[in-house]
Amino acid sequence: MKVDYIIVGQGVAGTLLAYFLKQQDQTVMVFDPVYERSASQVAAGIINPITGRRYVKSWRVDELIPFAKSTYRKLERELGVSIYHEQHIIRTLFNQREENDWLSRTGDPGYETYMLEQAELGPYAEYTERAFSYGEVCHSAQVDIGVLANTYREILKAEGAFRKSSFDYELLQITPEGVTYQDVSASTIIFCEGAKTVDNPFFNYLPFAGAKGDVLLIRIPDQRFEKIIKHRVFLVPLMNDLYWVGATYDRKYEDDCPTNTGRAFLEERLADFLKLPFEVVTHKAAIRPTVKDRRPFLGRHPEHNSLAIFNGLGTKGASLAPFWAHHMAEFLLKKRKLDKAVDIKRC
């Protein structure tokens, strides 16, 4: 079988890259084991334009968020599923210094679009412990990355463009015309494997850091919280009385299994501010493909031009993936020069 591109990994990176390539009438074959503890299946998909203790705008957020919103809305129409949920984020401010820093930042040029001086707590005012103060973030959202990947996978399957399989690097043949894997030949293979790239013999030289995160899926009956709240951990409203709680951030880990320590930490942080009883429905964990400089990895292998990578989206995959997947597709198809900030040549 001959295709234009082989894609290894069908998380948010592989899914969106396949989408943009197919938009340009390219044929793909996607290999993925459909692993339940992949980052794309476990993450909440939070788009958060204001991050950190200093309340700074996320990198290139002014172009990333509009592009992400437009892409996800288009995919919703094409796939017939709900993916992009606009939700403001309530930020807990724990003392006078944090409140002063927040208010000062709201006056900075370019920040007024994303930050409100006064937060509207809604039902949180009654059902959470009162903090010193609050800020509110606009143009934030929760993206159902799992729904996107699972739905798009069915389309790929129907087209004969998906194989549920782990990838065996020893079976990859690099030829003058491109690559061959099993019975599939292509001009280029793109690795979108997330944290599994540390085992990739072609790209494991890149400085991936990796970070494990435990999360909880909880049920809070008969409440209608409409905003995300961050009180040391995120509480993210989903559907049917379900909420995502997370996440821990552990750079030292032995595996990707959920831990009792991680669960206890999340439950304790949740009990610190939530005055309602909750039921833990699921406890999960995954390893995020983080990068030391917090920029994605895009590019072709320095020695094998038919091998490429699109990875390293880290904790901000929901906002980064659409823009950079499109950028990667433009690079592959139109020989567009890669942005230096994401080009693997920087390493």
Ligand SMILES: Cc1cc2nc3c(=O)[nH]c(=O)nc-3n(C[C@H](O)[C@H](O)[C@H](O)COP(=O)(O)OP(=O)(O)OC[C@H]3O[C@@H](n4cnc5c(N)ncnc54)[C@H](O)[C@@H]3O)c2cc1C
The other form holds:
Amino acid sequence: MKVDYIIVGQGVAGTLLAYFLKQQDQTVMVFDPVYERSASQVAAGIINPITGRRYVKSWRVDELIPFAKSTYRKLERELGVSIYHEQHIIRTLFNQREENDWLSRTGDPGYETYMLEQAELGPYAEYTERAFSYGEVCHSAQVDIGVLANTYREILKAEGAFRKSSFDYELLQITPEGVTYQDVSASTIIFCEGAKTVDNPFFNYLPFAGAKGDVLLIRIPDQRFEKIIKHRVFLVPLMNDLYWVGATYDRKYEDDCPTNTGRAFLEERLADFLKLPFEVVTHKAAIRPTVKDRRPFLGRHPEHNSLAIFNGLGTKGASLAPFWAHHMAEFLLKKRKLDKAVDIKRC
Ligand SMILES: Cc1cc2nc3c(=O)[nH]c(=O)nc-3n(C[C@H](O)[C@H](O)[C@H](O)COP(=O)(O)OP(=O)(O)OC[C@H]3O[C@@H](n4cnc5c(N)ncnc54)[C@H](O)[C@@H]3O)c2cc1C
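The form predicted together with the named molecule, contrasted with the form predicted on its own above:
Whole complex next, starting from this chain.
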């Protein structure tokens, strides 16, 4: 069988790359074992334009968020599922200094669209411990990137373009025309394996870091919190009284399994501010594909031109993936040069 592209890994990166390539009439074959502890299955998919202790705009957020929103909205229409949920983020400010920093940042040019001086707590006012003060972030969202990957997989399967299997690097043949793997030949193979890239003999030279995160899915009956709140941990409303709580951030880890320490940390942080009882429904963990300079990895292998990578989405896959998957597809189709900030040649 001959296709234009083989894609290894179908998290949010592989899914959106397949989507944009197919939009340009390219054929793909996607390999993935469907691993429950992949980052896209565990993440909340929060898009947060204002981050860090200094309340700065995330990298290139003015381009990334509108592109992400229009891509996810288009996919919602095509797939018939709900993916992109616009939700403001209430940000707890713990002392006078934090409040001053917040207020002064709201006056900076380009920040007024994303930050409100005065937060509207809604039901959080009654059901959480009162903190010193609060800020509110707009143009933020929760994106069901796991639902997106799972739904898109069904489309790929129906087209015979998906194989549920782990890719075996030793079986890859590099040919003058491209690559051959099992019975599939392609001009290029693109690796989108998230944190598992450390096992990829062709691209594990790249400076991946990796950061493990534990998360909880909890139930809080009969509440209608509509906004995300960040009070040391994020509490993210999903649906049917379910909420995502996370996450831990560990640079050192032995494996990708959930730990008792991670769960205890999250439960304690939640109990610090939530005045309501909650039931833990699920406890999960995964490793974020973080990169030392915090920029995605796009490009072709320096020696084998038919091998390429799209990875390094780090802690921000929901906002980065649409824009950079589209960029990668255009690069593969020779419609543009890679942006130097994301090109693996920088390493
Ligand atoms: C706890 C946690 C919380 C997070 N919260 C957020 C958040 O709120 N907002 C946000 O934007 N981002 C968040 N992230 C980050 C986000 O999840 C990632 O940036 C994004 O999901 C990475 O997508 P990916 O497709 O590159 O990797 P993954 O989602 O890990 O997908 C990689 C895929 O490759 C497959 N694969 C691996 N090896 C092979 C192989 N040999 N053969 C075939 N297939 C293979 C895996 O099965 C998997 O499906 C979070 C991550 C974690 C872990």
